[in-house]
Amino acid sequence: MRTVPVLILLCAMHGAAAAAEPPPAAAACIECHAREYQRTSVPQLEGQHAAYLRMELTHFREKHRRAFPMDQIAQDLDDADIEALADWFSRQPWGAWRFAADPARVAEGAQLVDRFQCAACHGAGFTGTEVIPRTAGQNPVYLARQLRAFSRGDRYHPPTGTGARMFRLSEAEVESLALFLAQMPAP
């Protein structure tokens, strides 16, 4: 009689282990985006919100967002691939980026996020929600690159009712904001 519960438990464990395996479409993603590689200019995807990942992959596929090589890679993804990738990456643990930051620049970044009211959308811990990305602990080089793109108008940042501005940022503001967000602890 004890055999049946043990078999059920083993089957459940096998299913959980299989769910932990990345989907086939993730092979190209992991090569650049896995946290363990700490690439210099790409975002960490592990632990990011599924809805945000789904939205951005769709934007890349539909050419609403361009960034080499993502727009090229995403054009071959179908809806099922995008769903599987968003689901798998969102289930992975988020970990803070490892780097040393100038405390004065981090303090300046803290003042800027208050002034720009970034937490109104990204949350007090900058963990984001649904389609708003988690930025706490994200790659600082990637964050700075995206802030520059928002500032130049190369990448769209939704307007907010908080008065947050993402255009005409100085290089010092970009660097300080990126360092502040990146050094925040993983939730």
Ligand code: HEC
Second form
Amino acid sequence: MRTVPVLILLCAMHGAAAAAEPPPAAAACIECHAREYQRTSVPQLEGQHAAYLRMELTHFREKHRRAFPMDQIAQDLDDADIEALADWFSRQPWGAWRFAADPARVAEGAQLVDRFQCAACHGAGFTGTEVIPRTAGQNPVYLARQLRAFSRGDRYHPPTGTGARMFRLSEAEVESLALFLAQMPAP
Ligand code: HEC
Ligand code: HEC
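Show the other one: the form predicted together with ligand HEC, since we just had the form predicted alone.
Whole complex next, starting from this chain.
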């Protein structure tokens, strides 16, 4: 009978952790990244996997991933900041981006995702895991920018499930893939 109060306590603690105040370093991030702003090319971080956020912030700091303004902002973060930021953002609920997608492009994107076997890593619902990012419900303009960066070789992405290189993507494929991923329901 002791398990019930323990479970209630654990749930209450989880709720408290999600609602906890952001770490001080997050104030500057939220100015751009707060989901309610839905800014053109700014991705949502709330609910993204902690391991992925940690990896990207480290890549920005070490200039392995170059993208204005993040490669500069990350210079001011030490390992403890990165840990606290990744932990806090990952505990916030993931949302869905609000936008209108052309159904024909979405259908084309769905076919491309099947053809390239993108779900092999990102998961059937594109929720990702660990260092594989969630992309379902992410900002479509941001996603398209990343897919273009992959196809130009400006940002690293592993070969797709079929072994095809992301740098073979055409602009039409980029647009359809981004819209398909962005309109997927947020888990
Ligand atoms: C001036 C606006 C601005 C501020 C401030 C800012 N960011 Fe960003 N951030 C961006 C933009 C724009 C991108 C997309 C860059 C790109 O196109 O690759 C981004 C990308 C990211 C990404 C990559 C997300 C992904 O899915 O790969 C992470 C992680 C991130 N920011 C974390 C932070 C953190 C943590 C802070 C605070 C220390 C912060 N950002 C402050 C604008 C900002
Ligand atoms: C072999 C596993 C694998 C496959 C297959 C795969 N991905 Fe990825 N994807 C990753 C990993 C790992 C990352 C993070 C890369 C990094 O920053 O180091 C990523 C990152 C991304 C991002 C960036 C998200 C963000 O928040 O910045 C997008 C968009 C994406 N993948 C789309 C796709 C699409 C579309 C396909 C199919 C054409 C695909 N992926 C297939 C592993 C995979």
